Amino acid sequence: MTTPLLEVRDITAGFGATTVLHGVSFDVPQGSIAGIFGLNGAGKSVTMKVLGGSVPARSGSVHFRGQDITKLSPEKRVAMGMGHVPQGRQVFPGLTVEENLRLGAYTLRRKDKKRYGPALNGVFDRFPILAQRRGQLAGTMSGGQQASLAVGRALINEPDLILVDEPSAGLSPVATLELDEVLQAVAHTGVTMVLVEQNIAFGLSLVDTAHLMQTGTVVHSGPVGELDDQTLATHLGIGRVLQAAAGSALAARQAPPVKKGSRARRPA
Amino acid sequence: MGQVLVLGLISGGIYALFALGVVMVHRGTGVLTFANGEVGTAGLFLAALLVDGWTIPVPFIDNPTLPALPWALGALAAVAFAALLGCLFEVLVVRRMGVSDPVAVAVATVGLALFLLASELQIFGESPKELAAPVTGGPTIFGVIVTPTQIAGLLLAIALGFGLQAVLRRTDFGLGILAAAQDPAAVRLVGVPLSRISLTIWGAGAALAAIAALLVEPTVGILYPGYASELYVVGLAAAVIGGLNSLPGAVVGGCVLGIAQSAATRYLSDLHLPGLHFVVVLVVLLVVMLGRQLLPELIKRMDTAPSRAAEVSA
């Protein structure tokens, strides 16, 4: 059996008196795309933020690679092969677009320069918009367009593994769709990905593995083929509109064969 | 005219040089430093110690005597000294603030300066010292003799300002100063270290406040405890003319008001007005700051006059 690429163990954070996660514990093998999913308060982001290491753990072990990554900082994290896609995007407002791409590849760039241009081009190839836009301020790009420059920046570092929080908070349906279209194009890539969504159906239709939390603890792991709309329902306590919103994405994940690591089946 | 425009250039040059350190502080943290001025006074305080090779009183030893140092090792060891102070600061200070607000940390920077100014009464007293001058003479300029001190000072802010600028455009690490005060938590998140940069801005501002305290020096002849400071203020509001994120607009922002003084100084003397340099400065700032709310408006206003006469005439 392989190590997983990412090991979550028993792990406990919060802030000042308040303890938001109880134990949380999963694992992400190497090339899967496993999303957290839970209602407001549920600990999702908090969990992301662990991982991401700008959230200290209390107790427990984050292992990336099969090594110990708990107590590193996020930028010696990033320099280990994370990236990430943060909740709100935050991408640099005052800088251009391929000044923000610039800064994506901070640690490739100090790792080896002649790898930053055909990471810049491969950027630009996967999105477009972002060479024709590459001397506008980020700051006055639409939110969709911000989100393919917040996964451009963290795509231009060739990492292992993309922590992408909440891609969705904030865009029009029309931006969620485009962004939908990009996550999807990353997942072909073959890059693990861990995914916190607000928006279950839009996630459900991202991910092979569900991850479902409830008060800071994971109440239910398992492939999406397997999660049918009863079990989020119990675990969620989702309305019956987004239940049957979920229900159809799923049917929709369910419909051909899920086969672990691979993309094929998903549109491009 | 001539005259106003040397003296006003040569105070100038000292101003921006503060400013400057307020505007790389402020660009990379969001945080306007008051305790610079104070900073650039310590430092000089060490190379007038080490140049004149005075006589401290330290604890357990009979006067003991510095050997005389030249002024070149002097002004290094104070410029040296002072990022230090700042990069201390930074890492005592600033980094256990964490992810306070910067006004927070402003008023910790004038707890610095208190400490600081307290810290040279104590050691050195209230009287002026004197630290001799690296160079004398220099050109005349409009009958103006300007000392190879202030050249460097007005050569050295206009270098800086937009040597500054270009690193900050041009390199990773620049970059990643600009970004550090948009957005400190994403910085970290793409691998940029945010420890590093806090403490080269907190030092490079202390060092800055040095180079100016230095080469203003030789100008006004003694030193003092709070003697920089009072130029700091200066410093400040030329950062501020300048937009407090412009490093050639600190610069800009400190010929300015070096320029206003001495045409005050040149043209209302006769009033014997009290503080006249510092009225000056408020004035200055007053119509910049009115000037930057009220012309936008008066340039959309004549815009948008020309279409309205075509529409009555229509």
Contents of the next structure:
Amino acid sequence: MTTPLLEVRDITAGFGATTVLHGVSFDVPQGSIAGIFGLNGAGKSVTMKVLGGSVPARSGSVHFRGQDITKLSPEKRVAMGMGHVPQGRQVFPGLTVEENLRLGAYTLRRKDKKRYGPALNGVFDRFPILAQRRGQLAGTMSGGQQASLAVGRALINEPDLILVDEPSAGLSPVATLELDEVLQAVAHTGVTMVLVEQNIAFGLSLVDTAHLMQTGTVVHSGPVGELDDQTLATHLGIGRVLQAAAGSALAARQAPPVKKGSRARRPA
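To test you: the structure above is the form predicted in complex with the partner chain. What is the structure of the form predicted alone?
Below you will find a single chain and nothing else.
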């Protein structure tokens, strides 16, 4: 059996005397998108911070490409092939698009300066809007364009895995649709993702596997194609309106399987 790209085992973590995560475990296969869903306070963002290395695990382990990275710094995880799209995008508003990307490529430039030029061009090829606005201040861009910049900044180091934390937060419906297209395009390139998303319907349109969290534990894991809206309602306590929206997203993901070698994405 193929070893998962990311293995999370019995992670506990917290702040001070407060324990937030109580034994979180899940796997992320190569080339897949794993979604972490839960109500506020369930531990989603803390889980992402543990994966990224900014919050230490008190116990348990995180393995990436078969290597134990539980105690590694965020910088070393980036150097190993992990990228991060933080909540709120966190672009540098007073810097240009290209300057933001250059900062994002800090690790790559230290490791192999010759790779920076091709990597930058690769991001511009993937995101034409960033190429068009390479000299524009990031703070003057729309929310959707800033989201593309945040994703491009994570991808410029050519990672095997990106952690995407609440990407649709604060975006308009139109910008959310644009972001959906961006992330689906990234998925088609084979980059593995772990996605935390409060907008359940949006998240379910993207992910292959859903991990549902309650009070610091994963209470359900499984393929999106086998998930039903009643399970979501039971574990996440969502109301009728959200349950209907989530049900529609699930129905779109439960279409007949596509040919081997192509990813089953949400219909346009």
